[in-house]
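Only one chain is included here, represented as structure tokens and corresponding to the form predicted alone.
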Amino acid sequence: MLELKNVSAYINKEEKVLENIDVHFSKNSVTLILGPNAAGKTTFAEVLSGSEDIKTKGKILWNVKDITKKKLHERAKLGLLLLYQNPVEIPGVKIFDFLYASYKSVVKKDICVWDFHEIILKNLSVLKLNEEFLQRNINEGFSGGEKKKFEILQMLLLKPKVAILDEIDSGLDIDSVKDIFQIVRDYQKKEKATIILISHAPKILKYISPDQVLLIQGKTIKEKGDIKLAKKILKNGYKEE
């Protein structure tokens, strides 16, 4: 479904990040992506997305399709969507605008005001948010737990194929992990989604069980395995290079 090949990164334009990175990912599947702190994990995430903080060469292919060069809005619109690890604030400017704004462009261009509000106060219990949750501004305040429900609220309303969680699990209490883990893993099998994890923390085993495993280390794909890998690393941690 999603396929990288012979991928390199870029910041800067000159600083090379990544490298030769080589992966497919298979629909109705989640990966689990580790490595340590600064290995490249979140750059791998933003080249997925099409970031264009990130320059890249290589390929990288939608159900075969070359998509290299496609944009972040455009990628969004095929069923591909980042869920950031440290999302910024944007003041001004209301929750309920911006997803609105953002399922019409994605999902339903035609939809109107009162149906869209019907849809998201569904997905709001989902995760034991009142209404008065979509009266403020994006993330401005916001605890970290509350960051992390209001990108997991935008994959539920978005709907995407190929999900990418960067470091969802991070600040949060373990009751808080363990809801959202349920959450994903509830859509996951609902929407026939590619769920592609982003963690440091092997403990994530705990709550989601990978199909595939990759090891980020080095600017490259150092190991590729199933659950097993992840199991070696949980035990033995990262071994230097």
Given for the second form:
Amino acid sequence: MLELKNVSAYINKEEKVLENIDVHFSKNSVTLILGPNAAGKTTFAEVLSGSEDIKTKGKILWNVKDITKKKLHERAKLGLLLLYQNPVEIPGVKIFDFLYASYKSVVKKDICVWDFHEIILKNLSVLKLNEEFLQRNINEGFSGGEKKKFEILQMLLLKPKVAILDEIDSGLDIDSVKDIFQIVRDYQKKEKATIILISHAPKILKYISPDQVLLIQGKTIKEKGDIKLAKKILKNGYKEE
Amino acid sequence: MATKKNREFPKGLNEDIVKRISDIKKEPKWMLDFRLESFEKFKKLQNPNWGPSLKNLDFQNIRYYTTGAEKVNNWDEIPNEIKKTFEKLGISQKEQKLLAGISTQYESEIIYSQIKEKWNSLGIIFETTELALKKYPELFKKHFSQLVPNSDNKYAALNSAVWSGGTFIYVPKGLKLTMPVQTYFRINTQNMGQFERTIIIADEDSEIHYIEGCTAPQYMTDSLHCAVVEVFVKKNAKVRYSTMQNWSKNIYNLVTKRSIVEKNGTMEWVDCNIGSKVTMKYPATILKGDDSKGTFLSLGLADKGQIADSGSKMIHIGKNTKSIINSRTVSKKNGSSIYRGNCRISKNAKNSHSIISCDGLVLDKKAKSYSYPTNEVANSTSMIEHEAKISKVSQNQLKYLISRGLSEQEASHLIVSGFVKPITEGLPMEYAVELDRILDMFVEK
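Return one more block: the form predicted in complex with its partner chain, after the form predicted alone shown previously.
To see the whole picture, the full complex is given below, headed by that same chain.
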């Protein structure tokens, strides 16, 4: 589905933040990316999303097709969605207007506003959000939990083939974490989606069982494995070198 | 297409010019005297010593009276930028020529005359200001220049000396007009002029929504638009005055607007300034009667080379008076947006309340946004709340929207239209739709 071949990433042209990344994310799979704080996990997510803040070398393939040159909004249209750890507030922009514009751009260009309204209501109920939520401005005055729910709402709505969830459990209470992972699991199964979970805390194994586990440390993928690797990290912690 | 058959009115300004204007209009002597007196005042008054510079305005290079066909004679003379905008707005060829000042006739003239017939039977007066002077001399004299004296400022004096066209409206007691009254209906050179004079009188318990201008750019070869507007809101009456100004970018737009509100009356200004090189406009509301209310909502866009200096004056005189000022400006490139406002609650205006917010949005590093408010409260039972904020569209905000499949332009458009929504949501549908397209062009890099 999504493959990185010898990818390195730079910020400010000079500073290397990731190097020699080789990895494959297959269709209908869950990958867990673990690593200590400041190891380059969020940068990795940004590289996948196509952020223009980061320059990359190497190749990124989408179903064998080279998308290295594709920009942020083009990758979104392909079906790649990054759910941010700390999404930005945008005062004055109503959630409804934003989601409608985004849906038209990514999913269905000619959808009428009434049909869209129905679709969004269904997704709101999955997240136990009420309709008034749509009249709020993007992330403005949101609690930590509301921000995460809003990111998940976008996943349900835009139906990405590859969803990258950056620290989706941070700032949530235990019940909400359970609920959110239930929704993510259901989504993954139903859409046969590729899910990439990024976390610094291996305890999320409680909520989801990954097919692939990556350890990012020292600006690269230090170890690749399956659930056993995650369990090992859970037991021993990250050993800095 | 119009031909160049008209007698050319000479450029420049002197006493003789003022007399000729009055002569062409066959005015009564008092109006000629008023014009001449105004001209003397104009010569003595100085440009304001604050705000944008007006020193490049050459009064001798302007034609102070025009008949439509003199303006522009050929489609080829219209700047490409304006033609492009017409196309993007989806304006018909016929209308394009009209807005460009080439054509003087408009199909809706017929619709307008039918509406006018109906209004006449209800006692509504809706005339060009010249015609109102002839047909309703007493009503005219009772209101003309009563709110904006010719000594008010240099440009009010200039308008008083050379005014042409504009609209005169009288709404009789108790009559509530549900449909907005639009100058757009009868667009012609007479009320799209440079020196128009507009008077609106809403008698007791009446209601009217008046809309002037249009969102499409209006081209004018001369560089000055200098209007005076006077609005009289009688007891329990309500007037909403909406303006869409999109003059071409060579124009100095210097307008004096004022209203007086009697007991329990309501005055609402919605003022959108999109075009022109320099705008200086501060619509004033005098809340004279007890329980009267004033609202001022404004939107200003300042693109490359533009200065939009605008705001409002709210003068509270009556008791329990309320006012709201909400100004939103957006600047890009080296455009400057300035909010300049004044709210005064006088000693006798007990229990009065004013809420002022002026927010500026800048789209890039070079864009400028300023705020110069003056607020005074002269009694202890009244209150003014003031809030001012200048924000910048951040790269992170754009990035977030773009990561959801929007192009950079779509993302900027979404942010800007959200920002101005509190102002634009009060506009009639067709204006709001067209304004949205203008915003889309505005955010284009």
